[in-house]
Amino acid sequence: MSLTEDQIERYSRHIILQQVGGKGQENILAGKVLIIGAGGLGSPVAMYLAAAGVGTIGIVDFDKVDLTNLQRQIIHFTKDLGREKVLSAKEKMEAINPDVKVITHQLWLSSANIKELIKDYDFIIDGTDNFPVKFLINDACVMEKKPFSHGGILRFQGQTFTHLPGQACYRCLFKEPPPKDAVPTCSQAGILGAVAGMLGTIQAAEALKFLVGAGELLTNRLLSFDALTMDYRSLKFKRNKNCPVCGDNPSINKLIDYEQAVCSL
């Protein structure tokens, strides 16, 4: 792939970075990233990856835009109320960068479709807001040897890490989804809108670093922050050899569709 004159100008601030350069931008343009969730996390991820020139971006969501989304899901506008989120997101992504091919997947993610969905992508972004799907994404990516970025937000807090094949996974930290009433959702407990942007931007940076091959990814490292105090913490952890999915003798060999345990506050 060779860059056109327009692309050299558009991506000039990338190209002058020693760690990126023309070759790195070419890698970005050839990259394929799947964003699962077109909500609070998926919105900034989608906009930054599209602006950066990621050549193929898939976006997965089954929902439609409602008024409560607009406080944080910045890819959707008031005029999009009632519209499918994936179509709303696609419109904005293509508007900011015609270089990008956006593939929409308007569906409910399940064990029956996730492996087929992720197979053609280089990097997966978990921008979901419920534990059953987070565990499903983790397990499918581990089984299919796909790198992915985990992200979770609630109230004023956020956490993220990046999984690469052979490195620690989500189940190394959390063996199974929490029981009912253990953890509320954002719709129950609330979320400061900007927190979604803070974490989603980190996830987008991880995807770009992966495509370029620059810097250190958040592998074997859980990054968490509290926006109230602006305290950031990085917790190192290792692959658990007894992990039921990525361990030496995995006990989970097929994907599981967990039920969402609703928390009654």
Second form
Amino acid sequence: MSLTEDQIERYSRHIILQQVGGKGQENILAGKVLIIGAGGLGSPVAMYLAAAGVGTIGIVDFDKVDLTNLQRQIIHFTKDLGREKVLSAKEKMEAINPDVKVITHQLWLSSANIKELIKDYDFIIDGTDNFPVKFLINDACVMEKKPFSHGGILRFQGQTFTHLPGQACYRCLFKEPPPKDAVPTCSQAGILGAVAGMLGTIQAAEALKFLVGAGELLTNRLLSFDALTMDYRSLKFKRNKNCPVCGDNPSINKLIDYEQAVCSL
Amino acid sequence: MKQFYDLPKSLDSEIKEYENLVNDYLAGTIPAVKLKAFRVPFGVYEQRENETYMCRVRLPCGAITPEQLIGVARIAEKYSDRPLHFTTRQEVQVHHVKLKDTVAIIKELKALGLATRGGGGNTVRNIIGDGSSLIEPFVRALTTRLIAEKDSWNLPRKLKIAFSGDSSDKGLATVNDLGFIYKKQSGQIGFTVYIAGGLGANPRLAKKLYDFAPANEVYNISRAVKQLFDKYGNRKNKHVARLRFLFESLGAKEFTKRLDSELKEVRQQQYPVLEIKADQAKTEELTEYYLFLGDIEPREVIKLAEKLKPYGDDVLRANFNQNLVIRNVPAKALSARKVSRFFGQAVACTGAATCRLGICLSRELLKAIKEEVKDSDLDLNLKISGCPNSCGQHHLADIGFYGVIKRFNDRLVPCYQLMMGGVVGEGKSRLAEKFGVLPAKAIPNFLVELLAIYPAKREAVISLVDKYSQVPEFTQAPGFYYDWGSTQLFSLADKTEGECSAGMYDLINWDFTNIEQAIANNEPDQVVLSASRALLVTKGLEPKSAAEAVVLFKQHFIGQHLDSSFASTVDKYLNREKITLQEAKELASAVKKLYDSMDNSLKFPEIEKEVKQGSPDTKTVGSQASREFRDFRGIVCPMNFVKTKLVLETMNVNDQLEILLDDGEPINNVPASVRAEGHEIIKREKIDNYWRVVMEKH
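Output the form predicted in complex with its partner chain next; the form predicted alone has already been displayed.
Below, the chain from earlier opens the complete complex, with every other chain and molecule after it.
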């Protein structure tokens, strides 16, 4: 693959970067990223990855755009109310960058379809808002040896880490989802819109670093921040030999559909 | 069924041979080139879209019966999804068909009394005429005779014959290889004969060969010309192969002498005189049925032909304006015309859309003009060719255009050369004159203004051309860099292949013209530049700047096809040292000689190389191994660095890259950024107001 004149211009600010260059940009253009959730996290991720020229971007969401989304889900506009989120997102991404091929998946993720869905992608972004799906994504990615970026936000806080095959996974930190209704979802707790942007852009940067092969990913580190104080912390953790899914003798060999009410972040 | 010429008996076996070749090719047992050698003279051309073909049907004087036309339309309906197309040489074409169907099409045409044989290649092509009933019987009889002769199919180049019924020469006898104009002298019927005219990229008007040749000599003369051409024509270089080049290379005297001796030989053979079945003299009512771009849907043409049937077989002609002429049918019997006169008379060749020689999308231009000009009843001829090969007959136009490529701001722009004032008529024929080059995108608006003042004074036209000839920067108006109807940036990329690559020759010739001018102006630098650039296109190289052209030339030609001693001349150019005119001329003539020795596959002879031992000194400026050059002048920060970086990425460690940079911000930033990435700057030197920087990849 060689860059066209238009691409050289469009991606010039990437190419200038010593760690990216023409080859790095070509890797981005050849990259395939799946974004799960076209909500608060998925919006900035989708916009930045599309702008960056990620060649193929899949986007998963079952929902339609409603008025409560618009305070933070910046890929959807007021005119999109009632429209399928994936279609609304696709339109914006293609408008930013026609180089990008956007594949929409309007579906509920479950143990039945997730493996098939992720298998064609190089990197997965978890932009979901509930524990059952977060565990489902983690387990599926571990089993299918797919790297992914975890992300979670609540009120003014966010946390994220990146999983690579063989490195620590979500279950190394949290053995299983909290009891149903033990944790407030954002519809009950609230979320500062910009916090979704802060965390989503970190996830987008991780995906791009992964495609380019630059720097150090957030592996074996949980980055968390509190926007009220603007303190960032990075918590080191290790792969747990006794982890039920990625440990030496995993006890979870089949995907599990946990139950919990969902809301969209 | 009535037909206007007889098919030769040999046609059956020839069709069989063609069918076998097609089958062999489709089975993969023979190469494309082998099929092509037979296919093209059979009137079957490959179109621009790979594996789609066009069949060209011979219609002497454009004559076709309604029944035949219905048959051809039915063939198009069956095998093609495109309209039927009428050509500027009075033929009809079935477009966009599959190779395997061409066999069936040819067979079905044969059943209609029509043939494609001689529709292309180095053959006796369709004989054309002005529609006068005085000459048509000759055209038919001559066609019947010539297409039955085997040596009509393997000439050095095509042979085009034309007939006119009177001195106004509406049949274009004065611009064809061989032309006959009907005359009656002391009660005897005969012709004034013209020879060695032609349009194409190097047009010339025909010379008068005989003031009066009696009618019974028509065949003998044609036969003699064919034999002469066959014997002495240039078979090696098809670009100078037409009869007019033979005429020029031999000179009028020698040419006539040799022709006379051929004619003498032909007369001794005592070939039968052409059998002329005179048309019944009629008062003819002529109605021109205007087609836009020569196209008509099979359905429409069938409807028309059905309506004409009751009036007889001899009611239809195709004319040079790509229209149909309906004769001996009361105009009121025909439905009202759908196309205005101006656009009905307007002609565009098929252009780069389907023709492999095309540079510009001529048909798209005419459509764009139609959008802008709307309808007009002006009685003038607008003729557009997509390349300098004047299939659109732009040399004969009141207003003509032919497609050319120009460089603006280091990019290629689709343009057209404006031609005006073409006149045809015995003794007064005049080729249209060049009035300047316009970007394709400016032409519709240009024409609106021109038509408003037409007929215009020369000065007015020139100032109008000036007004519209500007090409804005790419960033300001990218549309200028796209052809009409195209979403692709205009490029030569797919134009260097194809069956003859007119676009490429156009560029090469342009540089040779530049060389002559530069020599006349005593500009050795310009000579070296044009000489360096001229042949790059044959290797698919597209330099973005003057200096890059010279460097590419050095890399790809000197030491390979040209003596290494020329390196010193081009080094002087690159180092801004003084070059003498003598040196420059030597280089230019070596390049010209090399061009003349180029074979049809664009290959040049290699020079014998002395094998030198020892490691190449990569640090020497101008050494060829592992060295790249780019001219980044005019490119702002940081794009100049971006491009530098991209080139470095493709190179190996220790390879060198030489770039040119503007003064100011670029020279202050780029080398530092290159160094910051770990590469070495070997040299930076100021030349006039720009900089030359040499770096080594680490």
